[in-house]
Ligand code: UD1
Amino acid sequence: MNKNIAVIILAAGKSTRMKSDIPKVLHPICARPMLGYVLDLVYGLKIKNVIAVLGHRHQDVRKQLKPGIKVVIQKRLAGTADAVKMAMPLLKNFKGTVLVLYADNPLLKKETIRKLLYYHIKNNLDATLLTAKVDKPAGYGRILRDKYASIYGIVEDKDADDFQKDIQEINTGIICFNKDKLAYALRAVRPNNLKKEYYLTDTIGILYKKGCLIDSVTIPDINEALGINSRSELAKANSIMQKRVNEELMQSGITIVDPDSTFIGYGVKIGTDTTIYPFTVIESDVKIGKRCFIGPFVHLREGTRLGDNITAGNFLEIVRSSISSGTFLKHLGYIGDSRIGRNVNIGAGTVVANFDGKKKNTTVINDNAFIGCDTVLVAPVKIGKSARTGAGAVVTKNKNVPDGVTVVGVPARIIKKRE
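May I have this chain by itself in the form predicted on its own?
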């Protein structure tokens, strides 16, 4: 079935209503551009014939696409029908179903789109819309049906009369087309507003008048088809996606004490029996081992790798650091660009000063070291195996601490070697 399906992803829009210079589809949801979720949907359906229509700052958006996705550039943003029309020459020899998706619909689930495609193909339809029923449809286009309950058009909210405004069945924007019927309808679309834009929704009325078969599949949760057009909608989508991420982690054997106050980026890997306490922020590109205790009030930034049986506790920030199993970082500190061995104790108030004003430098702390409270490690520096730093010590850059010694003071100096 997938060989006879092509997907057109509309990703040309600006962030006008979001008042942003960043392309709308690159705004992050759970620490990932929203476009990434739509691409995952397509990859998950194993559809290989994919076209992305790009526009505003297309060079930046193109970086998010994998090889194999065809690209066309909509130089003048003249509406959704114009965008789809620009993609059609790349489907010149294609026969089958064309699925139109929007890159600012990141919450769609694979099961929903699979159901839409199956219904469309099974019933040999010319157009199949993904619709929803809502109690308060303000802002959405309404589905128009004739006396036989057949769909004959879509009316935008601003153009609807009082009767049409009471219609609760709304358009999500996601549509499957027979490719040849879509091509016919696109040729007949005319601009109908002051902006001279061409709307894809007008193709439904055109196909109805031609006697084509049009039907719909109803989505049970309108939030799944939420389009992102404002900062408030971005925040709403982020909240919904965060619940999905947290739920998936909990189902895999992770304890999240308070999901509502725990923020975990998309793609974070966490081992079983790890506990995440409230007010913890874990960015993308973080991996955490098994049986760890993280939080509360912990910020794990990108590039962090934690082994098994690690305790990383209150008011702690870690970035671009690798920490081996059994290490204990319980209270208050900053660990940046560090390589920490096994069974290390990091005392409260420890700071790794990794930035010298020009570049980030690396700190290495070897197995079984004991870092006393309020220690400052000025990178680059190495702490040897089983070495100790006294409370308040400042180990200056390149003043490496040998294995098994204790250093104290400012700057730190050796006072004894441990047996």
The other form holds:
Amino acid sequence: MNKNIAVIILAAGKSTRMKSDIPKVLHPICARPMLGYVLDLVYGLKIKNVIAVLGHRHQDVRKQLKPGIKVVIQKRLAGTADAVKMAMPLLKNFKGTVLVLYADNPLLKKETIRKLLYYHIKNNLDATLLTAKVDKPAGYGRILRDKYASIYGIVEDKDADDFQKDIQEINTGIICFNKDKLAYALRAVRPNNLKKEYYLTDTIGILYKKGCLIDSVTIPDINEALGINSRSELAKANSIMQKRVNEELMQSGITIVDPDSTFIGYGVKIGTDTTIYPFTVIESDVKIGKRCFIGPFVHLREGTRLGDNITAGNFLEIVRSSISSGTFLKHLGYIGDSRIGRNVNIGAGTVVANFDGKKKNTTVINDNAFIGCDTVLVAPVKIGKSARTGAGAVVTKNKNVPDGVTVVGVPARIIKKRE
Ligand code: UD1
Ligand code: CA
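For comparison with the form predicted on its own, please write out the form predicted together with this ligand.
Following is the full complex, with the preceding chain placed first.
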């Protein structure tokens, strides 16, 4: 089936309503750019023929695309029909179904798109819309149906009259087209609307007048339809996606004591029987082993790797650091750019001073070391196996502590060598 399907992803838009310099599709949802979710759909459906239409700050957006996706640049943002038109020359020799996806629609599920494609192809339709019934349709295009309940067009919110504004069936923005019919309709679209834009949604009225077959699939989960145009919609999408992420983790055997106050990035890997306490923020690119206790009030940032049986928190930040199994970092502290071995005890208030004002430096703490409360480790520095630091010690730059040795004071000096 997928050989005869091409996808056009529209991602050229500026973020006017977001009031942002950053392209809308790069704003993060669960610590991941919004665009990533739409890309997952096409990878998940194994569709090979994919064209992304980029515009506003396209160099930055392009970095998020994987190889194999073709790119066209829409220089002037003249509307969604214009954007699709830009991609059509790349489909010159293609025959089949064109699926249009909007990159600001991150909550759609793969199964829904699969259902839409299946319905479109099975019934040999010319256009199939993914629609949704919503309580508050403001902002969305409304689906217009004739007295036989056939779809005869879409009216955009800005152009709708009072009667049309009451229509609760909306256009999600996702449409499947027969390619030749799409090409025909695009040529006929005119910017006859308040925004003076070429609307993709006008193709539906054009195809209806031509006697084409138009139908719809209605979305099962209302939350899938959310289009992100503003910061509040971004926050709403984040919270819906967070629920999905947390739910999936719980189903895979992780305890999340209070999902509503636990923020975990998309794609974070956590081993079974780990417990996450409230007010924990875990960003993307973090891996946590089995049987760990994380939180409350812990911030795990990018590049954090935790082994098994680790207790981390309360009140702790870890970034770009790997920590091996059995280590305790139970209260207060900052660990950055560090490699910590097995069964290490990190006392309350330990701080790794990884930044010297110019660059970040590395700290290594070897197996079974004991770091006393309130120790400052000024990087780069190494703490040997089974070495100890006294409470309040400041281990200065490059003053590596050999295996089995105890250091105390400011600056730290050796007081005891172990047998
Ligand atoms: C659009 C639909 C509306 C639907 C809603 C669903 C149109 C005319 N309207 O409205 O019926 O209910 O989505 O969320 O299509 N884009 C470009 N180039 C452009 C303009 C837009 O690539 O010139 C991209 C944007 O980056 C975005 C997508 O197309 O990803 C949709 O554009 P947007 O302006 O957000 O459309 P809506 O007003 O939300
Ligand atoms: Ca939108």
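What we label the rigid core is the largest C-alpha set whose atoms superpose within 1.5 Å from one form to the other. Because the structure is a prediction, the values reported are computed rather than measured. Numbering follows the first chain given and starts at 1.
Core-aligned CA deviation for residue 161 between these two forms: 2 Å or greater.
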